[in-house]
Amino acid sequence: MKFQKSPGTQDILPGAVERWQYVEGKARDICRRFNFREIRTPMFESTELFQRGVGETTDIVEKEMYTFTDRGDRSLTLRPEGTAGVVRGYVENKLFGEPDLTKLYYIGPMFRYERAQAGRYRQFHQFGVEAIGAVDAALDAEVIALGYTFYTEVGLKGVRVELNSVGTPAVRAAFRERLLAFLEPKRELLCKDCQSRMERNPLRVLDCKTDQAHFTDAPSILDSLDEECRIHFEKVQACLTDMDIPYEINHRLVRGLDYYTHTAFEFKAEGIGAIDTIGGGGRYNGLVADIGGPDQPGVGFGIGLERTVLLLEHQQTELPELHGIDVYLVALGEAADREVSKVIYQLRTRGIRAERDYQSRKMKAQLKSADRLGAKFTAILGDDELARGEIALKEMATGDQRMVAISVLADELSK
């Protein structure tokens, strides 16, 4: 029987995985600089957590969750996004008891039953941040700046920020009536999903990718903002302007999750088919209380790593040297072979990337292997050289070769 990976999943193979490691490393480094600390949450949680946290009228909850009943007759769901689990961890572990703002980040797989296409998988990976405990609009701008810095520093070009305010529940209730009055005459022109959303959550209609042509003249929620929401939104824009982060206002941007309040934003870039959203987030001031914690405000984002890697490939971004080894050791003779086993271990413990042959191949074949592995140097040891305590060190780029004492090989390579 021949086994294959499940639809919507992928194998990330050696040669490609180094690009992922580079991207993830950038994310961790930037979070360190912004003083965000890593949190790791379970890959499955109570189904009710996502129903309550993400929203029962969202596509994620209605159509896309991988839900199962375990042997204890509990309904569990593979996490479809990161925020609900992080907030649950924040509440359960009483991180709200810390005197300072809680700033967390995560990197890991998520699961949604979606139609597989370029940049979209059923198992996908997200890098996300959550800052919980402050209402300051400058924190919204910091979170957006962190995401923008990530895209910039991994080397992507043409990334832009789209920004909106979705107000408070009271603002949305007032806007709902205006929006329904606009949508009702168009009801029969809209897709079935939009017709259903009109009854339950009309703001979600604006998130539909199919019917955007019908929303050109839709009313703007920005015209319904109260004074508090307007001041908050203006400060976010002012902070982004001060940081020279380019953004555009998109009054139809609502995001696909129900927990957002005030700021909503997306990172956009062209180059992966019909999908141009590569990340997004917003403020969620009521979510912590909804999940059973104290009424603490929060703001965060989720960035799709598949889409980031695809864009790096599409833009043919030059990345730092991700492959190759420092030295390939060639052993000629039985005594030399034993010595190489010891020497290669010593090199590796010194932080030097080293490899050797284990297939008893001729010297020519070993040198070809060194070339394929991108070795910067080869170190050739025969029984005669071993008797003198020396090894031949060859620089692959120039062909220069010299004898060095085995005892100082690690020092020479470190230089």
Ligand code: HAM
Second form
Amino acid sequence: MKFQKSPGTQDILPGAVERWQYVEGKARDICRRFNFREIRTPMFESTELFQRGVGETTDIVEKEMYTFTDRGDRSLTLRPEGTAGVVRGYVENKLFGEPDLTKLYYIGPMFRYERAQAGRYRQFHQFGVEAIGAVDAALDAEVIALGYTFYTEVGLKGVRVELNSVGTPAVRAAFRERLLAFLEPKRELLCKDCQSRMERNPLRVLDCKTDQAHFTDAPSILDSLDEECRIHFEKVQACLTDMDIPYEINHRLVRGLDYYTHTAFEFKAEGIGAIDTIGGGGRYNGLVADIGGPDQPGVGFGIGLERTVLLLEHQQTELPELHGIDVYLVALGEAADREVSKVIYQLRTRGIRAERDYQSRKMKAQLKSADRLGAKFTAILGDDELARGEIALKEMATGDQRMVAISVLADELSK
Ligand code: HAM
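Now show me the form predicted together with histidyl-adenosine monophosphate (HAM), since the one above was the form predicted alone.
Below: every chain and molecule of the assembly, starting with the one above.
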């Protein structure tokens, strides 16, 4: 019997995982500077939370959720995204009772039953942020700036911000009528997906990749915005301009989740096959109340980490030295071997990244291992050195070699 991973899942192995750790480290560091604090919510939640939160007519809820009944007869779903769970946690733990704005971030796996391809998986990872408790458009801009900073600081080039306003539910209802009036005469020309979307969610029709040619004269939601929506949208743009964050307005941008109001945005870049969206988010002023909380507005994004890592590879981005041990200890003979067991433990407790041989291999084989592991130093211990209480320390970059007392090896390497 041979087991294989399920379609759309991945093993992230040593050699690749260092990129992940680097990217996640950057995300945490940037969140610290923007004063977003981490929240960890469960990997599964009640199915109803996502039906209500994400929206009954979205692709996610209609066909992509991993839903199961547990032994207690509850309908549970592996989280397809992070926002609904974070908002549930915000309400359940009464974080709205705190005097300051709630600014949260998360990094973790999400699950969607999608057709797997490069950049699209069934288990994938998001870095997301949610700021809950303020309507200020400066906060929308801050969230966009945070995401943009993440991409630039990990070293990606060519990341674009696309921005739109999807207005309030009332604005959208009015726009829906205008849009349907425009689409109706073209119905027969549109693809099957669009025809069915016209019934359920006509705004998403404009997002269709194949039918763009029919939409050149489509009405723009931006012409349907009311005064409040327009002022909010203008301030988001003004704040982005103040921070020198480049953006483009795309009035056809609609997101795949139902909770958005006002600002909707996506981060885009070329290089992962047919996929160009690498992150997305927006404002959700009704969501907290929709899932039973107080009337608190929010704004956030989700950034796909697989897509970030794929782009780093595609752009051959040089990352800082991620692997490479500090020292490889070579032992020659039984007594030296015992001593190395002791010394290597001391080095490791002193913060030095050290490795050794466990198979009594010849010196040449051990030195090859040191090379493969990218050791900065090798330290060679034979019986003669051991008798003198010394070890031969060699710096690999320069080839310089000298004897040092075993008792000061940790100090020497720490320098
Ligand atoms: P989303 O657009 O559904 O938004 O997902 C955000 C990002 O997650 C996508 O841009 C993409 O990078 C990544 N992603 C989504 N599905 C997959 C997949 N199957 N495989 C690989 N990557 C994927 C949300 O999830 C919202 N919760 C974002 C948000 C937070 N809005 C407000 N706050």
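Just so we're on the same page, rigid core means the largest C-alpha set that superposes within 1.5 Å between forms. Please read these numbers as outputs of a predicted model, since none were measured by experiment. Numbering follows the first chain given and starts at 1.
**Student:** Quick one: once the rigid core is lined up, does T210 have its C-alpha move by 2 Å or more between the two forms?
**Tutor:** T210 C-alpha, core-superposed: shift of 2 Å or more.
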